[in-house]
Amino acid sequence: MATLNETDLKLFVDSIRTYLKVTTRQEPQITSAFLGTEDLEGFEFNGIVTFSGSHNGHVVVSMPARLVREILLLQHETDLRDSNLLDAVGEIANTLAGNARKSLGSELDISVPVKVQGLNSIKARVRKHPYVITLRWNHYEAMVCVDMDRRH
């Protein structure tokens, strides 16, 4: 298996930036991008999409509750229960995966998003060195973890 290249990884940076800019009219600040470790700690709401086919692995969008609530409020959503926050973060992960397919090709198979609540949800999902993108949107920190390899 081959690792992703800079162009492949940049598409996830651009994708989360565009998603937040379009849905909230406020562009996030990308605060860092680095190779993570197994000790990676995320936030309480996590959307996870698994890839197969041309690539193997997954992408995790991890956000604190307050950030997800603000996104929903900006979308005029009034249901702010945890179940709806999980749906929202799962939808964000699904959007990033759909954008990845546009760039990585139609042979990229995408799972239905898995939504997980809990601070340590990322630890159990990632391999040794996932690519981690951290960002700040409206004073809240969030994270996108890209843990995937190219099969060919």
Second form
Amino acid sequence: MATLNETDLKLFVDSIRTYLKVTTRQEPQITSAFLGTEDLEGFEFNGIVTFSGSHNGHVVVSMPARLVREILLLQHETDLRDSNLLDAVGEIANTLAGNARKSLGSELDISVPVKVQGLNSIKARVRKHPYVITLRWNHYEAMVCVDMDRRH
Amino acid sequence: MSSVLTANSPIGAAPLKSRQPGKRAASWGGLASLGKYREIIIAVALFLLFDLGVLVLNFYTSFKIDQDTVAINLSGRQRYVSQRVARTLLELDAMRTAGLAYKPETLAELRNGTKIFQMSHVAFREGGTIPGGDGKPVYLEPVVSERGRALEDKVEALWRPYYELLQPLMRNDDFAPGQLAAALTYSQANNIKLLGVANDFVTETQQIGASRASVLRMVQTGGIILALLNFAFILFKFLRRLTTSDAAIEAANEENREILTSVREGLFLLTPEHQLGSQLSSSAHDLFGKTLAPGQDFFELLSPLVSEKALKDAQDYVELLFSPHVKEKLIQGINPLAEVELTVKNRLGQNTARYLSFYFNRVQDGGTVRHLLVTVQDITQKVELKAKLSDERQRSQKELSMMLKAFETDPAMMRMFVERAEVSLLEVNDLLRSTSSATSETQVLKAVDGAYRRIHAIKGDASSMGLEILASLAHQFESELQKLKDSGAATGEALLALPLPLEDLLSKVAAFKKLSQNRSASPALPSPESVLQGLNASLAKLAGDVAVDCGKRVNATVRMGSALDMPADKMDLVREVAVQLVRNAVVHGVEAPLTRLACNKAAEGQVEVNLGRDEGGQWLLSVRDDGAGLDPVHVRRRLLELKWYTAEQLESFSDKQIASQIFKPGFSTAQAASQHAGRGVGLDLVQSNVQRLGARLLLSSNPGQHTEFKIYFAA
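Next, give the form predicted together with the partner chain, keeping in mind that what was shown is the form predicted alone.
Next comes the full complex, this chain leading.
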């Protein structure tokens, strides 16, 4: 099983950076990139995209409620109920899935993003140590967990 | 247009294939071209034939018309003469009646007239030469028209008796009056008839002339019409053929253009004068990274891109290809341009390395080589893939040899190593993680420095165990960290590069862990003696290995005897310090054998490592080498190069202050980083561990004699 490379990680992070830059005109900063050696503590709102085919695994976008709320406000959204916040995270995950499809080729099967509220901890499923990247946007922290591998 | 690919084929079929051997192609070409123009040649010949025919007919008819004119004139003269004869008869009769003598001129006129009438009459009937209007002889053709013959017969009928009656008057002047009377009587009786017939005959000759002129007109008209038709045919044929071949050439050119614009290879012809042909594929410009011009000298183009030797070889090779007696296939294997590395600017204006391959094929005509077809391909990917493949192969060989080495290593040592390494790597991961909560860039850089030190310690540890692959992975990781530090901003995308080598190291260490667990089936701890021996041996071996890599000779004496009494966590820190100081001693302290010999020292340098307790019960680690010592001048110069201080500041520092600089992160006197030195992390790690041990570090050095690091710490 071939491993991922820096470009693959960049692809996922860039999806989120570009999304935030376009919708809020404020680009998030990458603050850390490390390995998930134990269960990770995520944030309240999570979008999960599952990959199969040429790749195997999933990518989790995890954001705190305050961050998502702020994004919606900047988009002049007034409905700030949890369901709407969850939809927003789902949309971000969807953008990520779209970009992945474009870049990783047609042999990649991508699931519809799953939205989860109040995820307690993110467990490694495919990799022993998933890649974790943290972002800071407007003083809020967000996290992307890339737990996937290339099949061939 | 002289097209590269059209060659002899107007429709450009299979233009890229080499042509038929010269002679055959030429003779086929000749026949084909004759066949192609046969119709046109025939049409032109016919055109000339028509023109010639009309010309000949014209001449003939003009000649006939001339003759007809003579006939008209002479028939008119005959009519006139008949009346003159009748008139002279009347004049003679009048002279006779008046009793006058016959005038000789009247008689001469009668005789002359009769003679001319007779001669003309005979000539009109049978053809013959008679005197013309101007007295010169002309040939008169017999009248052949039906009406002409009939009129002549009538003339004959009227003239014959008349002529008979005139004969006596013709012979001499003393003819009888009766003979004159008889002739006059006949004349008066028949003159009108003769005049009428002569008139009709004149009309007839005129009609013959007129009909011939109309025939001439018709012939001329017909000839011209035929010639015009022929001309129109030629024009039509020619135009059609021209249009067809123009269209074929245009189609061929279009195909050539399409081929040249879309082919991925650079294609062009090379003339025997080494100039580029007029047709270049679009890719050729891209491959060379600049616009090429037809007629440009190929070797001038190559010279800035390849080495002098490669250029010379290429010139010789091209010369060989232009020599027809050398077999092309035989010399293809020695093509010096099969793989050429060039530096070209990419679209962003950055220099990038690119590999091109040039292939040369002869374009022959008969026995001579007219051109060389040059095919240029970008084989960068192929070359890179090959290099990658070879790297992978080397890597897997290294891994295999490392695994074998791991088997050779004492399982207990191995287990201790992997445990230490794993803990260190997890520490590094924690440091990477900690950057997310860093409030300033300095904090991030501090974390990066910490990670750097940990990785450097692992590198030293792996080296001392002989696990080169781990050492080189750690070295790569250091490179990534160095890049991050060099970029000045320890945030953003650069961070993304870090977890990947970390994971690689972790997984390798995990593999070793598994291996050592399987091997040491007995859970019993290794004996302290074996651990100690292993530690001593590994440090001595590290010194030897580093020395070999640096081209030096070193004898290391390691006595870490008291290590057994020390707590394990402290021992790990001490070991890391020892590893770094041993590397440092070999790389920076001990001189190269020749230098040592020049200084009257033994070629083999001495490194001594001791761990023990001093009189006060404190721990003391000392690492001493008999090398060049620490040269403050050298350090000052380096500090100036690094621009850490100004010359004035450096002047103001004492030698002691200068010496303390060598422990700062990033300081190294080595010009380029290698696996053993150059990044300036080793002594930084020593400093850091010394702090963690709560130790005191003493550095003593005697230029040209020795350097010694002493570390004291509480038990």
